[in-house]
Each structure stands twice: as structure tokens, then as C-alpha cells.
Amino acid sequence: MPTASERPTPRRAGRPRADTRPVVGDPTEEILAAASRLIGELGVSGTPMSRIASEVGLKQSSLYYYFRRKEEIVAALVARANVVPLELVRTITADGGPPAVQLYRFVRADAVALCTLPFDINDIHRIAQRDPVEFAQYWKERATLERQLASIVRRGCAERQLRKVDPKLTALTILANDEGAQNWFRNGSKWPAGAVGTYLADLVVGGLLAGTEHLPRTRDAADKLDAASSAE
């Protein structure tokens, strides 16, 4: 996936709409919003460019003026989706606190973010795996996220807050758990996203703590840091 500097510059307005509505400004945001909504409902493979064009009232030829192919739309959506966990782990690390608390905050917030994402992250992964050149930036950012998360786990093990585990494998497992929660949450959940995030954080961090009796204190400390971060 191209970097921000490498991605095609959004085309200017000027292509006519199929429904005669005037194009005011750059419709890129409207296109991405419609694509995100449709992909969330139909999946990536089930969302043709013609359907996206129809959703925003553009002729299909006009849509190609802004995005040459569907993969460019997906790349733009993925670029935004990657911002959330990367910024999350950076903020949590900057806020400080014990590694176990940082891990708890990440798992809870990442699970919530994924559950409320308007499209299936697994669809993105399948496309990114088929086209590693187009999505090179995606995998680079993903590797950065894995390293930062593994670093938190490694410090937790070194400080004996966490059991002795493989930091990299643990980081991968945590991300897979969060993404797995999104999978069943999207199929209909009687639990809100916040409850899912907290429950998953309890299970993951509770299973990693050197002493499971420390989980309530870890959760409370995470709550306080989250509240302080939200107040800023």
C-alpha cells in the first residue's frame, strides 16, 4: 500500500454525477464513506465499483476519475484503519505505567476499535496477502505494531509482572484475538463493544500475569490512565 506521499493525489471535482446533483468540492470522502458502508455489508469481493458509484450518484466512469480501481479505495480505507492501533500503542506507551497496565489498555481499546470498524479486517488481510506490493505499507505498519506490542510484553516479562512467554508470539496472538472478536461481533452480539473489550482484556492479561490476583489492580490502573488520557 503506498505511503501518504506516494498515494495518488485525490482528483479535483469536475466529473458529473449520474443523478444530476452538482459535485461540490472533492467527493473523495463521500466515496470512501459509501465504500466503507457497502464493504461492511457485502464484503470486499461483493462490492463492485458500479455499486459504489451508484451509492454516491456518480457514473462509473466518473468514479474512475477519483479511484482507478477498487484496490485504491481499499488501500485508502486501510490506511485510516491502521492509524488507530498505531496511535493507540504510541499513546499508551507515552502515558507510562506498568507494562501489564499498558497491555490491558491496548487489548481493551483495540478490541473496541475493531468491533466498531465498519468493515471486516479479515477481508483486508486476504486482499493484502494477495497483493503484497500494493499493500507493502500496510505490512510495514503491521510489523511496527507487532514490534511495539512485543516490546511491552518483553518489559512485562523482564519486570516479572508477566509470565515468561515469547514476546513476538504473544503479540501476534493478542492481535489475532482482537481480530477474532471482531469476526463474531459483526455477526450479531448481545454484548456492547465496550463489554467485549473489557472481557477480552481480562482474559488475555489475566492469563499473562505472574499472579492472577493482580488483575483487579491492573484493571483499575488501566481505567485511571484511560480516564486521564480522555480528559486531555
Second form
Protein chains: 2
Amino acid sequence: MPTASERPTPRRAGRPRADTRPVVGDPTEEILAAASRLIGELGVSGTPMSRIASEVGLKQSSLYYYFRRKEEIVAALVARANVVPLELVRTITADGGPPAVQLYRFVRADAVALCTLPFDINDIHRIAQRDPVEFAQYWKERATLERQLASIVRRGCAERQLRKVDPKLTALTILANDEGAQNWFRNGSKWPAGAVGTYLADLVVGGLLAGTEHLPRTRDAADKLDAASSAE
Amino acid sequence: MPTASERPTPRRAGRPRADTRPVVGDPTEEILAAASRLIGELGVSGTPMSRIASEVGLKQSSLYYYFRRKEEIVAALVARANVVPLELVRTITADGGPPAVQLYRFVRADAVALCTLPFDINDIHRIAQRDPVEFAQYWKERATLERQLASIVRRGCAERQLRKVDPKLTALTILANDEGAQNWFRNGSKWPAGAVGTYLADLVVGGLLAGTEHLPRTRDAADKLDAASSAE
DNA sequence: AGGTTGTTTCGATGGAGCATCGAAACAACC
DNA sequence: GGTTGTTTCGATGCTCCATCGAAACAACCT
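Starting from the form predicted on its own above, please write out the structure of the form predicted in complex with a further copy of the same chain.
Let's see the whole complex now, leading with the same chain.
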């Protein structure tokens, strides 16, 4: 009698696929994975639904059983990508420490996360701007992110650690910076993602600190907290 | 006898347009102007050729008499936008002055120029990445811009005015910064373009200077040179 | 065993957008 | 009056997105 691992995948309910390859996992996940890969290569408007479908062994129209519109796929991808920075501010704020160190940690980690993303976040950003309904979740989370970043900046200014800057404008610029970095990073960068992150964090936090001489100390503190955070 | 200004525009050679409105100027220019406006509103993939055509009083297929492909229109737009930063480094380098001041002037003016651009430079950037042939000119000019910026940074480092940074990486980041700023600026900014430019220049140059305390002096010097430059 | 229900997939189809082609409709010149 | 060159059009083919109804199965019920 065959064990579960030997047993061939049980036939699924529903009409069989024209493509004879066996169904590997959750089709929704398969579709998202294929879409992420293809969109990373060809861009959103450059990847036809038919291509995504054939990649997962389906016909074009069958995709619409899982997603009602192309943008729904894009929205699902961006929703996952958005988790990273949100989680990031959460843990960094929880870890505490001086605002400048928190900012340093965020900028570096966010830049690295964006650079290792398989698809172009700015491309998707653009689509999200033109479809506020489908991407309502995205904009809400992004506003939260901006607020939390701004509040870190505000504390940094109050404690005289940072120059006097507009917290809201600074938060926007930091996010735009990280996304801008991804732009040329994906465009064939000779620097590794980690180097880009550290460079950006140096530049931004260096530009915000009341005295640049504190930058090395800030970076060291960030290193230590990051190490402790990844160890657990 | 009617003077030149009273005389109706002389009939042009070729089949008359279905649209009865008189032809105002060079159709190529009209097309580019309409395309710039529409693409700014709806994005490149969001503006159909038929829309551009009807805007200038032509049928869809008639556009292909002036431009062979849609990307050719986009390339023409980006070629013009690219003139601004190139001209900018040229005059700023010619004006001379400390490297930090030159950088400050560039970042501020470039950010302002991008923010007042009618269309989304990142959107076009993305298309240019996927069509290196049509946009060869763009990439060549951009490489030149990077090199010139990098050389300013290199001098700044050599003169101990700036922190020790990678000049090439810095040039890339500066350009990405300016483009990133345009992203959220067009997305309904409550700050004027000038404020954005000054803020970005403060942040970037502040982050590069060996000592932040020199930032106000650098800004003042940039102000003076900009005033002198605009006066002539 | 045969029928019913629910699930998943397909094929056909319509509509929108890009691009090409040949011809139409003019002016200018011979 | 005919020829040439310029500008525009309409028709057409192709690709892509999205919808719809039906096909092809499994599972469950009698």
C-alpha cells in the first residue's frame, strides 16, 4: 500500500487541464510566482496574461477564475512587498534606541529589501496611482509607513540629534530615495544590494544629523542592533 | 488687399483633413505637445494613439506619417527633457566655484526642473530601459551626465570638502534622488517645486559635506551664483 | 449504477489598441 | 491637362484584455 509521498497527487476536481503537466501546488500561488518573475523581466504592461497562463500550464482565460483583472494580480504582489517595510518599522521602533539609529536601520534595510525585490516597485507604483480603488490597501499602508517614519524624524529633531527639517517631507524623501535606488540597481548594478543600502543610509542620515561627526557612531549602533535582531 | 496676418493660412499640400479645424502650426510639434500633455495625465501606456490624433485633429493612422512608432514620440519627448540637466552641468561647471556649491546648484535646479516637467520621467525611464535601440541617444546623454557629476564629486573629495564617497555611486544616487522626488511631487504635493529642490539639495549636500556646519555657507554661495546666472 | 452538484478548465467571442498598406485628395509645377 | 509630390484617410491584421457559456471532471447522494 503506497504511502502519502509515493501516491501520485490526487486528481483535482474540475475539468482537466489541456497541459498534461501535473498540478504542483496552489494555483493562486503558482500564478503569483510566475507573474512576479515575468513582470520583473518584462514590466507590467509588457507581460501578457497569456504568458503568465502558459507558464503555469493554463490557458489565458483560465486565469480569470483566480483573478478578476490583471491589476488584481499586481495588487496581490504589491500587498506582499509592502509587508516588509511595515514589519521593519515595527521591529525597529520596538527595539528602541536613538532616532538617528532607527532611521539608519530603516533606510538601509528598506533599500536592501527593495533591491532584492524581483520586480520594479516604481512600475507598480505607477499603476497603483492610476487605480486607487484596487490599490486602496496599498495607499493606506503607505500612509501609515510615512506617519511612523515622520514621527521618528520628529523625535530626532526634538532631541536636537537631527537638523531642523520637516518630518513629513523627510519621510517622503526617504521612501522616494529607497525606491529611486532600486531603479538603477535593477538596471544592472555593479554594487551589491548591501553596499547600496549602507551608502544610502550614510548619505541620508549623514544629511539629517546635526553634526556629521556622529555618523560613524550611528552606523556602529545600527550594526549592533541589526546583528542582535537577526540572531534571535 | 489682405496683409500676411489677415490672410488665412495658405492651404497645405496633401489630402485635406476630415477635421475642419485649420492647421495651426507644425504638425510634429502639435503632436508632441498633445502627447506630452496626455502622457502626463494618463501615462504612456494609458494614452492611446487615437487620443493623441484626435487632439490635434488627425485620424489615428495619420500619426504614423510623422512618427513610425509610439516609442518614437516618447523618445522625442525625453530627448528634449534631457537637454535641461545637460545644459545645467555645463553652465554650472563653467561658472566654477567649490565642488560642494556646484553640487548644491545642480541638485536643486535639476529637482525643480523635473518637478515642473509635464510628464512622469520615471514612466519614460522604464520604457527606455526596455527599448535600448530607440533610446540610444538618451542613454548616451545620461552616461555623460553621470560622468560629469561624478567628476565634480571626485574633486570635492580630493579637496577634502566632501566625505570620502564613491563618485560614480554618488552621481547615480543624486540623479535617482531627483527622479524619485518627482514621483511624489506629481502625486499631488503640497510643497512648491522650489521648496522640494532646496530641501533635497540640503539633504544630499549636507550628507556629503565633511562638516555639516558648512551647509548654510554652501547654500548661500549657491544662491548668489544662481541669482547672477538668472540675471544675465 | 445512475443522477445531481460543485469545481476547474476550456473555446469562442467582442472590444480596444498598435501598426501597415494602398489609395484618395489636394497643391504645385510642367 | 497631365504629372509629381505631399498629406490624409479607411480598411485591415494582429495582439491583448475580459466575459460567457459550456465542457469535463470528482464527490456525494440515492
